[in-house]
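The chain below stands alone and is given in structure tokens; this is the form predicted on its own.
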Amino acid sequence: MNFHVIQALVLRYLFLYTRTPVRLVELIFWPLVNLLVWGYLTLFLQQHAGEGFPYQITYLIGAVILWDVLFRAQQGVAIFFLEDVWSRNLLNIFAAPVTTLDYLVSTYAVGMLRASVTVSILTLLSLVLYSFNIFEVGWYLAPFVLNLLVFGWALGMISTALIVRWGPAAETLAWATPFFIQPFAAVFYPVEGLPPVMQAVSKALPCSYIFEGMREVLRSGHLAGHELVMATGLNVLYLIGAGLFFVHIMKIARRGGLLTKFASQ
């Protein structure tokens, strides 16, 4: 792993935002829309549900913020790849002395940066608009965010590998993949509210334990170690599996000339 190569790849991506600031709209607009929609829904429920819905209803705002961590981490990996496709730069990258590990680590760094920007904005706005402070979860916030970042990276590698395998026609997977698992992720509702079959799928996703853990911490101030242990263990498996899948697909792409499809369209 060459840190100079990783730094160069990350800087190349950041230059896209310094040269074309309109790209920042994508980082801010959709997270802001989600926060406004779910935030004002929360206020409505608090105002009209009486004592039946206490402070816990603010889980919705916390869920929006934490979901964006996962989504932006996944987008960092997938969009990093697509930026090279759109600029006809993909073959140049892989013809240069850039290893697969260098490339993946640079996408992880970009995903972390994207998540940091949007989460910082959402955290500030949720405090100003709704008096909700995500830091109320205390030290649990660090493992929550780290687990969501790792799972987002795994989803990003899977979606990118599928795009490489199926070609430019599969580019929509860069945005669709996180929403395939969102109904099972227990983002806005508990796992026990799902049908039994969906609960089985939900329990196989590390992010479901994080969102359940967030609600438990906001409700009681404490969290049993089971959720974090399960989330971390599953994340290790997903990250290893996604990494092996990505490397395997890239080997197939190099041998079969699949990357040239992106250069010719």
Second form
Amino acid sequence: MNFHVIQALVLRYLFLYTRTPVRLVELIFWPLVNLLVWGYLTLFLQQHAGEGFPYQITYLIGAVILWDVLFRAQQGVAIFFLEDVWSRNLLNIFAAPVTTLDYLVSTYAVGMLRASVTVSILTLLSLVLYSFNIFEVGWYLAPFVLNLLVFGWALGMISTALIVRWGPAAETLAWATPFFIQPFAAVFYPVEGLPPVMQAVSKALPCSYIFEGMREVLRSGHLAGHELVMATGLNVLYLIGAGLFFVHIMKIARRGGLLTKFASQ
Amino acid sequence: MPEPILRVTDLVKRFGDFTAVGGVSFDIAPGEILGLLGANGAGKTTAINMVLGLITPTSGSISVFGQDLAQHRTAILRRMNFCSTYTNLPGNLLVWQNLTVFGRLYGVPDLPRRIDEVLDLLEIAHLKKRVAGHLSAGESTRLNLCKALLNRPRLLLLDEPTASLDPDIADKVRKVVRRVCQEDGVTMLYTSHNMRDVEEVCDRVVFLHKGRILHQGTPEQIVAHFQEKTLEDVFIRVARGGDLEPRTADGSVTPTFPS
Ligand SMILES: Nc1ncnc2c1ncn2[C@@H]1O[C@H](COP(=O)(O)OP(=O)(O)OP(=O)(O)O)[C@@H](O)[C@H]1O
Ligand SMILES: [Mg+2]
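Same protein, different condition: the form predicted on its own was shown, now please give the form predicted in complex with its partner chain.
The next block holds the full complex; its first chain is the one shown before.
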């Protein structure tokens, strides 16, 4: 791993944002819309359901913020690759002394940066609009957020690999991948709320434990140990799997001349 | 004889059952500029992309600086660079930002100074603060060349570097290419469809036809071999696939495909 290379790749991305600040809108706009819709919906439900309302406002707003962590992290990785496809710069990067690991670590760094911009803004806004402070529950939430970033990275590697394999036509996959799993991910409702078959899928995803764990933290104010262990363990497996998949697809791409095809499309 | 900078041995690339490069071998000596000539689809870009490690050969081997490319790819790429009509630097960044990113990717020491040097060399210092995407085709080709020279490569691969240049700039670029070759001892692999380019720049030429080497030698040797007046005449004859054998004085033909 070469830190100069990683720095350079991240720098390219920072330059991009300083040059075209309008890109920041994408980091803020959709999360904001989500926050408003879900936030006011929760407020409304809470007011009308009175004391008996089973969900506290914290749940849904917290879920919205955390789902966005996952989504931004995943997209950070895919967009990192697509930016180079769009600007016909891909071959310059892959013909430079960049190893696959350098490349992946840079995508992760960018995913983290993107997610932290979104989270900061959402946290601030939910504090102002709904007096909801996601960090009020203490730092017990932090390991879950970190796990979400890691899972987002794994998903990002998988979607990028699919784009490498099937070309720009698969670009929509980059946007859709997280939503394939959303119904199973227990973002807004507990795993028990699902039919048994879906529960099985749900239990195989690290993010289900993360969202369950988050609810546990918000409910009890304690660290949800079991959920954290499960999420971390599964994440390690997903990360290794996604990394191997990416390396494998890059090999196929080099053999089939897929990278160079991108350049001329 | 010194060890070649680039040695390509029996290089083959098949895409499915189509053979893009069909068993090509050549060497480039230190400080030499080798031209890769051939019609559209002859396999030049595929060969260059294999040397860059962007495409894995079906068989054969590539060694650069005496090291096997498949095994030492990253170390080799650090001392190599390329410029191709098929790529651009990110259009939404400024010229200096692009060069900063690539300079750091290649670990170039004293980068700000080096950036000014290459911009001066290609006479685009005045474009330093411009948006790369707003440059004209010729200007952005020169920016690509700046990126290619940034790390003082010992092996430079140029895929149609003069394709979009006006005659004046093309002439200047040819001179720059020759100059860095002579002054810095850079070794080059050069493709172009402009025969004037090739005659002026290349020490030696490898003529590709449908993925195979038809002939290699100095431009003069090739012209003499095919008994044509100019390299362009040879090119047209080969491209039209007509008579690939050289005409000899007594009218007999000598097969020129490598055995
Ligand atoms: N990734 C790929 N998959 C399938 N076929 C390919 C691929 N890349 C190149 N080819 C084919 O290989 C042949 C050689 O292509 P290449 O780009 O190397 O030619 P070239 O000599 O550079 O031509 P030009 O002068 O037009 O640039 C062409 O017929 C091309 O269609
Ligand atoms: Mg070509």
